[in-house]
Amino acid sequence: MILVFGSLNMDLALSVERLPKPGETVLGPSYVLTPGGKGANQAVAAARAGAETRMIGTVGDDEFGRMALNALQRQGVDTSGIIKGAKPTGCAAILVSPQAENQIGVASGANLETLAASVPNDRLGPGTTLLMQMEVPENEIWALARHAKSRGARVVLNLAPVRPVPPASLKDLDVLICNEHEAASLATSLGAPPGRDPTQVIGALAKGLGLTFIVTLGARGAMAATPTERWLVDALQIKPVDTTGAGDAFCGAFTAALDRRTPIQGALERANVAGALACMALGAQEALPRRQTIEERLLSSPRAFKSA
């Protein structure tokens, strides 16, 4: 079972003709009011991918908190373990550029009450998978970590938004998840010097720590670092429409395939497949793939090879 630990929002959608300057007002000709948030994002993205999944988070006492919360329910997701907090629902303002890059300016409401104690102990142990993200309270999230690593847990952690990681919690991780830019300010906050390319590092860190490293690059495709190996993937070749959501369909579905026990190399192909296709349309839980959809455009997509 995969147990999301995160946050919930709705996100307000403009399409605008550019991203603007500071200071700068661009038009646009429509918007489009979608349920996002990096928790729930990956919670549909493992569901749809195949696994069983359960939701930790919080939502206001809302017309926001109701949608997120039925959107959830709708593709699977066990959402017995969200509540009500005093702060209205979490929202973003996501600008989409017709190139499909993307501005996101995010509200935290409710995300702010989410704590570590809401996780049952009886959710947490060997059969679990905990999967979480940086947009709820830090602390919270290094509390959970021990606790679930205590109790024999998997610990998965997509460390975007970025921010620093004690030390110590990284001990507390299975698998880090991060794009190359949050992989290169990671790095330089351990103390790597500026410039090195960021892979190396984290070759390095997952060998030093003893847990798995996955850095998604892009148009270059996606690595995967082991303590004893490397495994690199190829982009899927797409036009792309809007990225907003493909992190969250690569951390979703690299877990869920983790949780059905597929070895590294499996599991970062598919995940590699699930954030493009991901792109493929507008919004964010709405563009997540499902299984069967990830599983036919493998056949035809670029393998993971181990790389020196």
Ligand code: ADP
Contents of the next structure:
Amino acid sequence: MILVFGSLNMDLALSVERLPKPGETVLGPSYVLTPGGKGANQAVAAARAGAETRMIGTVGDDEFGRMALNALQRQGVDTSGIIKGAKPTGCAAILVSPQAENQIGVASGANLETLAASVPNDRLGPGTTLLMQMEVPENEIWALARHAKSRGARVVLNLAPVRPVPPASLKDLDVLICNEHEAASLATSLGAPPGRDPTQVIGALAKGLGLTFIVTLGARGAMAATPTERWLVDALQIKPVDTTGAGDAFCGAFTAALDRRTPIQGALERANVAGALACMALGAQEALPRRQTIEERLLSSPRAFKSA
Ligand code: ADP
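Can you now output the form predicted together with adenosine-5'-diphosphate? The one shown was the form predicted alone.
Every chain and every other molecule in the complex is listed next, the one we just looked at coming first.
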């Protein structure tokens, strides 16, 4: 069972002719209002990828909150652990260019009220894979990672948006997922000289801390370093429409595979397929692929290979 501890937002996404500079206004023909938040997106990604998924988080007592909850329930995510807070539901403003680049501002709102203590102990055990991101208060994340680990759960952290990780908390993680920028920033915050190849830092970290370190490489695929091996997978050849949900699709599908005890190579390949498929449609959650689609596409997709 996957337990997602994280954020729920409503996303207001506008396709614009180009991304604006500071102080500039750009026009676009329309917008879409869709459920988002890295926590909710990854919960939907995991559920669609075939995992039994529960979410812990906080929404406001408002229309956006009801929309966010309904969206999760429609995808079969158990929302009984989601609380109504005092602040309004989180909200993201997303601008997307014709080249599928994006610019995002997020108002955290009720997500800031999310507490590790609201996760019941009976939801944390050896059968649980805990999946977290960095859009809820970080002290709660580190506290829950420690508690979950001590109860025998697997702990997966997507370090997005990036923030420094206390070295002691790194030991509580089983899997750390970053994109290239996040990996570089983490490496620097842990004392690696700036500009050093983050893939080397990642290999050393995986070995030193006994965790699996995944780095997503956008249109170049992804890599994984375990304490003993390194795996690479090339990206699928696609024409992206909107890359907003790619990282979330990757994390959800990877964790769903991990929860089914799929070996690292297979989990990486499935996540890589899910990430690519999520780039093919506008919006964060609607574009997330289902398990059957991932498995079918996997047959004609790049395989992961071991690297030195
Ligand atoms: P984030 O969205 O968190 O920055 P990435 O851009 O690295 O993450 O994308 C996550 C994953 O999605 C990649 O590792 C890859 O598997 C897939 N992906 C992203 N962009 C593309 C693309 N243009 N073509 C094919 N796959 C992609």
